[in-house]
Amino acid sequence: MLSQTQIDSFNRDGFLVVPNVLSPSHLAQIRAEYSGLLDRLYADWYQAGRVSVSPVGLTFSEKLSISYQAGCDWFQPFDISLPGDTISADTPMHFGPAVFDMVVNENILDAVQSLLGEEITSNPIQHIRIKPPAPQLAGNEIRAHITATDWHQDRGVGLEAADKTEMITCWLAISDATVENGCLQAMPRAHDKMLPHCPKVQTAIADGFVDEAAAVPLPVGAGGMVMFHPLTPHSSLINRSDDFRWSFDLRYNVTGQDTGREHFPSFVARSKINPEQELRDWRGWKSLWETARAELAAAPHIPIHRWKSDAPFCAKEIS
């Protein structure tokens, strides 16, 4: 559980850095799970002639780099969510035991419980973020999960139905997150209201609403966590290192409240009242998303963002 000092710090600043949440062995399991997935993807790309470098002897980072430069998309096959754009019956995604064990990790849930209480739902707005060094990025790269993330509030990237939802974001560092490789930065004591957002390169806070000079960088070691209030303005720095920066962002909300993306599946991660409702098997998690994918592929597209480019505060963005 969080200490009272940590709770007070979170409530005051709108964020909290918590070190050593995931154990070294759990980090190794997550890395191994994704290494196996990339091995399979890369082997297929090599066999199809989409990458020309043999996988023999290549490191995880080298395979990521070579495949990205070749235009082979490992991001969506790695992600623990469906995309916000077109969904097909075979849209790739990843749901495995090591990642599920992270989502329901007792240390994470204890920290969340300290802020939200004992009835906790795993919110479906969740992503893996593996960010290449900036020089490797394609000039037209705009995906927030690949390049630097624009200033935003997490409540702002959900739908209006969740504007009253009690929610916490937990950002997990799988590799060390440093100022050099693009750690997060946040605005302290600025989580009092929703700011207008605009469709920029990404969905981002409109110009003039963030004083970037007041931003605080939030470096954290591998296995550590940054917790955010849903109204805390934050972004990521540019990855100026020579390696990939790897993290996950997870969200949790009070059970029974709107998730902000109700067409994606959520599940009860902890419940004192109804512990039998807790999901305890990663295969059940995977099945929830597979069912959602099949249903959404056959239905009209559901937008995941509320903001319109013709709103008054966005006019200068499109002029």
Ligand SMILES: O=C(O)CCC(=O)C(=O)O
The other form holds:
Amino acid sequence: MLSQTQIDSFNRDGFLVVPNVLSPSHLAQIRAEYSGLLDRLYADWYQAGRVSVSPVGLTFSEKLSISYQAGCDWFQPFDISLPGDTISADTPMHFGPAVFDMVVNENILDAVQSLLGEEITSNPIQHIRIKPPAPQLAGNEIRAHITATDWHQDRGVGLEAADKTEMITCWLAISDATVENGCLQAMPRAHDKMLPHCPKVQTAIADGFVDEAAAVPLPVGAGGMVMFHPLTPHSSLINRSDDFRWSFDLRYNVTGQDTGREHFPSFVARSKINPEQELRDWRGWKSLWETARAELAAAPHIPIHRWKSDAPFCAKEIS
Ligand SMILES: O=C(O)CCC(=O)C(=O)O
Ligand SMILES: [Fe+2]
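Switching conditions: you have the form predicted on its own, so give me the form predicted in complex with the ligand.
Zooming out: every chain and molecule, the one shown earlier first.
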């Protein structure tokens, strides 16, 4: 549970850094799960001639770099979500035991319970972000899961239906997150209203609405967590280090409230009233997403963005 001092600090600033949430052994399990996944992807790319360097002796980071340079996408096969664009019956995604154990980790849920109460749903807006050093980025890279993230509020990237939802974002550092390698930064005490967003390169807060000089960087060691309010303006810094920066962002909301992406599956992570509703097996999580994928592949595309470029504050964005 969070202390009263931590709760007060979250309520005042709109964010809170909580160190040592995931244990070193759990971090090792997450890394091993992804290492196995990348080994399988890389072996296929090598066999198909899409990457020319043999996997023998390569580190995880080297495999990431070589395949990224070769235009082989590991992001979507790694992600713990379906994409916002078109979904097909075989769109890759990843739902495994080590990541599931993170989503239902007791330290995370205790902290969330301190802010939202005992009825907690795992919100389906969740991603892995593995960010290469900036010089390695492709010139046309705009994905916020790969390159630096523009200023936004998480409420602004969900649909209107979730505007009243009580939700918390939990951002987990898998590698140390530093100012140098592109940690988060946030605007303190600014979580009182929705700011206008525009469809820029990414969906981002309209020009002139962020006081960048007031931004606070939020470095945190591997296994630590940054929690923030859905109205807290935040972005991430450029990765100026020479290795990958790895995080997950998870969200939790009060059970029964709109998730902002109702076409993706949510599940009860903790319940005092109905503990038997809690999902406890990673295979059940995986199958929820597989069912959603099959249904969505067969249905018309559902847009996940709400901001239009012809809105008043976005006029400058129109080319
Ligand atoms: O890690 C990042 O670059 C940004 C993450 C973010 O916007 C979030 O977790 O809501
Ligand atoms: Fe965000």
